[in-house]
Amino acid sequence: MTGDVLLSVEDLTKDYPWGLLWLKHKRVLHGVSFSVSQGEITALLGHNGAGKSTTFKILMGFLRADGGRVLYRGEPLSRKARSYIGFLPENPAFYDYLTGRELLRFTAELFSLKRFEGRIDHLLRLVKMEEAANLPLKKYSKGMVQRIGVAQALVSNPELLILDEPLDGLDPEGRQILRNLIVDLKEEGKTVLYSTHILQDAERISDRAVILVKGKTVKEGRIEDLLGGETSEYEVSFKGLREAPPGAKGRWQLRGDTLYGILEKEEEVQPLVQECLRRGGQVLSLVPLRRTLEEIFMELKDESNGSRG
């Protein structure tokens, strides 16, 4: 059902030795806390070296964690319970002379599949990879590569698929291949977790948001809580103008025939365009600004900086 809680991550620490014959260790996770819902795409944000793969590897076993427990369904997570996981992990190598078909029947006789050929197929429209999957890996690109990736991922039907950065290092069209993948696969009735830096990308296509700052969970919650209903502020464009009348206020800017103007307050809005307007201004546009993903990640990660300096 959507909506349940499928994930919990539970005040996850790790530390790696370090140092001379590795008598040190340094802490890398402070505490990792965040929940995954049900038929939901959750997004696991942070800075390179924020601690998002780290967090993934102990998710999938790869690691041990010093402290915390993660529970899948309630129950603490176990082997079993991670055979319902499908995991793309980044910059995933695969062998180069398999065909993009290949790959997937090894994946699938990996997992004792039987019958798997129709299930093959319809991975391969949902990745649209049709065309290219007698290709071998070696001819692909990386947009390819990462696509043919979440259909490996997904060969065993997994119910909760982990994505590490997923759109990273991919041109401008690749990412909306992978960003319209995501939302498909939520269509399907998947779960996703992926991770990302590229916040503009999160916020279009994600139910919620995990914020990490130096390995440690600074916020948590659904997009649109995070971002706020409320409008912070308000941009306004005008022709026939080279300047904003006297007394206005706010942020202006003169841009080629086109007069900007950024305002704070929605009372100040309707004085500002009924003066412009008796100028023989021509409202070009009127756009309410909300804050945006980015803003809050900065602010959060100044105010990380702060307390730790």
Second form
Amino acid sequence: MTGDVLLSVEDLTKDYPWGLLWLKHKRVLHGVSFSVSQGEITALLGHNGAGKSTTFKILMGFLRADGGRVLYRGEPLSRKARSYIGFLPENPAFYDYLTGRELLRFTAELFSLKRFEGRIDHLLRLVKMEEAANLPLKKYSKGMVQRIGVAQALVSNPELLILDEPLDGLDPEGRQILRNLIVDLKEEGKTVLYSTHILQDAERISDRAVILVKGKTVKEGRIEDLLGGETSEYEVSFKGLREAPPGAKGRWQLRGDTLYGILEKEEEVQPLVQECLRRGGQVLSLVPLRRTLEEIFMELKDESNGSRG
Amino acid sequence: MRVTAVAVSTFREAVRSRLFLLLGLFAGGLILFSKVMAMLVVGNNAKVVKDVGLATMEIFISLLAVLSTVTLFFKERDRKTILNVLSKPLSREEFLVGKFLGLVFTTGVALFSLTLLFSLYLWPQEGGYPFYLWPHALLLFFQGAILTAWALLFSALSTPILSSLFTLGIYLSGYLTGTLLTHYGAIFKGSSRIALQALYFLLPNFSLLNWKNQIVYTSSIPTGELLNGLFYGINYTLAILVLAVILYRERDLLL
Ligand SMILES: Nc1ncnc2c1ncn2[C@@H]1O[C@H](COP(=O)(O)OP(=O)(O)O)[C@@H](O)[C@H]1O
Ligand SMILES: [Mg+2]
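What I would like now is the form predicted in complex with its partner chain, since the data block earlier showed the form predicted alone; can you produce it?
Next comes the full complex, this chain leading.
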């Protein structure tokens, strides 16, 4: 059911070996925990090197976690469960002598599917790649590779899609197409977990976000909650007034012939606007100001630097 | 079948590679050129032609097996196409076995073409179609399979250069082990003899698979030796493949 926890990741740790004969170890995940609910889009947010790809590689079984566990529908994630997961690697590369359609066929064979041509046509349409379907992949642009990559992740009709930086390296138009595609997938009933370091994208299309800083989950929650209701502010602007009405709360500023005010409480807005209108002012705009993920992110990063330094 | 899908894509990729083309042209060229070489040396011309052809077949198949395995495996890792393949419900063992079959099929096709070319080339000079080349090619095929299995094992665990060097070491030792035990076995006593015997089991014994020296003179491999070679080739290849799978199965894919 929508909203049920599909995937839960609990306190993952991971060391990478390095140095002479790989005898030394470097810890890159220090406790990554989050959950993914069915039917939702969850963004795994973090700067480069935060450990997003490492986390995904553990989920897909490429790497073994040194600690922690991953549950899928309450059971330890097995190879069988992985067949319900579609995956798109970071900067994906496929055999580039295949055409788009051949890649999807090859993928279908890896899933031992029978009678897949209909599904392949459907997917090509879904990712808007019908026209390029018979071109070899080496002729594809980055955005096209990314889209055919999403299509190959969908071949087996998985419940959960894991996309590693699907929006990375695309031009604005390509990003737009892919964002829409992710939202379409949610509408088809898929659950999506994707990583990004681009906060605006996460803010636009995700239901939930998990913020990873230096290999640790530092915040997790619904986007609205992360952005925080109580910290919202409202910006009002008026023409025809030179100063705030006496006794008005908030911060005020006159720029040119426009008066700007920032109010901290929702209930202050209505009386203030009425007062200004009474004084002959003209409302130009009223905008609720929300915190951006960017701000949250910067704060969290500073905190974690502080606690380490 | 999942393994077949991997094998077919491996084959497609292998025959498209520059390496395959280059080695193929080189080997074909050497065989066609062997008559010219024969004219340049004093002595038994027919024997020189045969010598050059047989040596070419062997070197070609060994190089192709080692180099195409190592390069393909690393291309797969380097370009990270492996992530896409292994994120499907395809186990590591299926992946390795699929790669192995694709590569062995590639060397098989190459060996078949080369043997055909060489046999047609020898036909006039021999005064009859040299059927005896085919059993020889079959055994050589297993030498290639053994090298492919070793190269896969090393590739799954180390870097391309190391893998090539290690496999080359295996290749050379494959000719030494048999000689060592048969000719100098008596020198070794006690534990050193046991160690030698252990080595003999672990390293391939290509003297069972390569009858080049007999073929140059007597023209055919005795049936018993042929069966013995086949039995050895199949079992040894399987053993190395199983070892590779066991070692690769639980490993982190550090790209
Ligand atoms: N194969 C590897 N060997 C050693 N260190 C690695 C390896 N892969 C990634 N790392 C390190 O692990 C950390 C996390 O990397 P990664 O998971 O790729 O981060 P992200 O995807 O968030 O950018 C980085 O510091 C990176 O340098
Ligand atoms: Mg990454």
